[in-house]
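Just one chain is shown here, as structure tokens, and it is the form predicted on its own.
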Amino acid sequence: MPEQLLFAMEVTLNGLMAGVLYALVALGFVLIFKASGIFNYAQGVMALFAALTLVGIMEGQVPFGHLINAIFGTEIHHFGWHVPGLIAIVITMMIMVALAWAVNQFVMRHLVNQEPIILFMATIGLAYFLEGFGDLMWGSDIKNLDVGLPQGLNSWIDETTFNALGYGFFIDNLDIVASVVAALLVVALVVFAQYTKQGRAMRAVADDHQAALSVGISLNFIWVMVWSVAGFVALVAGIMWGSKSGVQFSLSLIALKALPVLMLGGFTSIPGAIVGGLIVGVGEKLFEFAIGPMIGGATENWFAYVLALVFLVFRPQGLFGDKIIERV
């Protein structure tokens, strides 16, 4: 088998694993949009905030330590203990649920029935607030996140593919674990949205707020629940991306890669987020492999957006989104 074809197969596998992570981030957008009609620009910053909080708790860092030291002239930075990863994840999830309640209580419930652009601008403000709040709370330095996930070359895949094909596939253990966790979470979210009472209530709220209220569905409960689930998705995404590239403020930019995923799959479709993520993940890797060397490389930075632009021109609702019908 030609070496170029084998390399293309390796690139495709890596693209599929990256696509699952893109789909996971996109799901946070879809869930909130389906339940409230809000495009949550702050989803990427929520992933950053969750990762910052997790690292801070694990390392026993004093929240707002820099601010406390500046005001009182102290030199306090750490409590002197370390928290196990699993316990820190549980505590961080509780903080993300509290954040979901605060967002609904102090922001979103005051904007019910407002124009979509107002809600969108509110999430932009929330994103910058969370970014500054996370900076103030935990500091802006790059942090190493280690929750015990395996990293490095998977030797079994390398040896197996080399023995079978004469070419060893370089697959990172962290990518495999991240893909499996993301895939399980995606399946769980699909089952939750389609088959549980709360999932049906969420879809009812998305279809018609007033009708949902008339049958006894609490909008406040649904919105807090949806923002909590989005916070959990952000936490998982923050763990995976933070473990891979470190916890830094560029982590919030992963949300931008989710935008082409949503444009391809449709803003209201959970299956669309999955398929769109896989298309973007595989597409950008194969495009970089096949076309990148001819045009100078670095095509992964813009390929997804060009693909999304093509979809906006020819199919603006995405592959699985509701068809746009304008009645006159």
Second form
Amino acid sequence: MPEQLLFAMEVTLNGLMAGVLYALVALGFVLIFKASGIFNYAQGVMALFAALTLVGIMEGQVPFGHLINAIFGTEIHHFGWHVPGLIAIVITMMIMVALAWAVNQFVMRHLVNQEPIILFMATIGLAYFLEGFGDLMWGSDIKNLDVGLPQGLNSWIDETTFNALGYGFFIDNLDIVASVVAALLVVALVVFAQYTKQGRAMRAVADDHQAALSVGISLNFIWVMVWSVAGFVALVAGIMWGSKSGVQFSLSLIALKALPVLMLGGFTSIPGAIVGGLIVGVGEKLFEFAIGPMIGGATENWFAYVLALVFLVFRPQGLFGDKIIERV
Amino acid sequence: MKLKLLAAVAATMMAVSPAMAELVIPALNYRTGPYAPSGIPYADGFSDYMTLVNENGGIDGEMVKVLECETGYNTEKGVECYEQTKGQGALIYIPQSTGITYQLIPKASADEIPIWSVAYGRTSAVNGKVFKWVFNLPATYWDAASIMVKYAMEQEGGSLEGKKIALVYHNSAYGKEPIRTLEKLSEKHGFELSLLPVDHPGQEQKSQWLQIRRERPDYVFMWGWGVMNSVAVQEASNIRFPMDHFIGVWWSGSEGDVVPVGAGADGYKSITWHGAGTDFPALQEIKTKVIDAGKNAGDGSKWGEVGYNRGVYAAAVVAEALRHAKTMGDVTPSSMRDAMETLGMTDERWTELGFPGFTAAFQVTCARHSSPRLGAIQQWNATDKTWTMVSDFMEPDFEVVDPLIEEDSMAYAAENNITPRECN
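Please move on to the form predicted in complex with its partner chain, as the form predicted on its own is already shown.
So here's everything in the complex, that chain up top.
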């Protein structure tokens, strides 16, 4: 098999894996938009906050330690214990639920029936608040996140492809784990939305919140639930990206990778986020491989947006998005 | 009546206070935002050293006042900080960002306040004949590129003929800085150079590292920043690239770039111009007189880190320039500039200040606003979590670098109608 074809196959596989990681971030956006029509600008920061909290709990870091020390002149930084990863994930999830409650209680419920742009602006404010709050709570150091996920070259794939094709493919173990987790997450979310009482209530609120209210569905409960689920997705994305690059404040910028995915897959479709992610991942990697060297490289960021723009021209609602028809 | 008396006393004190001279040094720090992990250690080191200077009696009795202004590593905010602080007696600016430096070069030159970009900013500012108010000691990016090539050449037994070097760089003006120098050096030494740009912020670099895995370069150099650094080190470890052949510039060589990668970062190298760790008398003095006394700027946890020591280095040089300026009379921005331009630090002086073996001696001149232009290679030990110097200080290939500096600075002079000064 020609060498270039083998390289292209390797790039495609890695693009698929990268796409899954983008989709993980995009899923959080979809959930909140689907249920409440809010484009949650803070989703990337939520992933950062979740990852910061997880590492902080695992390492036994004292929350707001810097603040406490500055006010009281103390020198406390750590409790002196380490919490196992699984327990820390559960505690972090509880904190994300508390955050969802707080967001609804102090921000969203006061903005019911406001224009989407107002809600969007509120989430921008939330993003800034949460970033500063996370900094105050856990400090801005780069943290090593190790929840036991394997990382690095998958030797089995390397050897198998080498024996079969004469060239060993590089696939990162972490990407394989991320793909499995993303698949499970999507199945769980689809089952939740389609087959559970709360899921159906969520869809009812998304369709028409006034009608949902009239049949006794609590808007407050549904919104807290949706923000909690988005918090869970943010935690999963935070773990995957945090394991890859360490937990640091630029983690919030992964949201930039989710936007073209959403444009492609549609803002209201869970499978759309996955398919959009895969298309963006493969598209940008192949473009960088084939065309990048001719035009100076670093094409990935803008190519994803160009791809999304092309889709917008032909299918504004995205591949799987709901077509909105407004009659005058 | 008492109230009037109090008011009069307060007014008198306020009127008198400006006369109680303080040596004002603005610190354009970034303790917040995505780059805070790099900004905090430097800011802590700079402030803690200045606190130590004050604890030891200041600069000939005058206290140093560090005027912190938060930029968040944002160029616009950096310029705002400059405008906000320049009227408060600012003696010298250390912009802490290449973007802010570029914005401040014309402003500060017009306001006649010196700028010191500590191994960043505009490389051609080395030419003091053109850039009267700008200093960029101890070394430039072009020096760094040349020294890294020199080091690789030494490792390869004196020749890079037929070898491959890949440059992984932040796709920005900063990241592109070494390209021209490396291209010139590849012509001279016969190595093949491949360029691999990484878009900001650099969290996803799979394409670049797959290419490195395919092309198998002998060395990878990195001009990275922020999250790009740790992701690159992680990816290099993932593809099992030999880490001792992976060398970063000085902004890709601090603890935050390697600690998140864990054991995989072991052996990674970077160029530096100063020592790491706490094994220096001045660092120990900071510990006892500043940190243990609770007078530190941060939480003390960064003490001895690369970024912290870099802040200490910058503060030590500024303090020495202040001492030098005082010998000329009242310290003003103008005398501070003169002091920077004639500043010299011998090995004996570094030792006297508590920095034996910490960095190299230097002498700034009118024509050369950067000195000593030396760099050494440090290597990361993931087990001990320490950086160790693995080479002596080396000088760049001046034959290649200096003509480039001359060309670029003269182009700047022509564009801005600057007549170069006559001096040596």
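For clarity, a rigid core is taken as the largest C-alpha set superposing within 1.5 Å between two forms. Numbering follows the first chain given and starts at 1. Everything numeric in this text was worked out from a predicted model, so none of it was measured.
Peer 1: Classify Leu312 as shifted (yes) or not shifted (no) between the two forms, where shifted means its C-alpha moves by 2 Å or more with the rigid core superposed.
Peer 2: Comparing forms between the two forms, the Leu312 CA shifts at least 2 Å.
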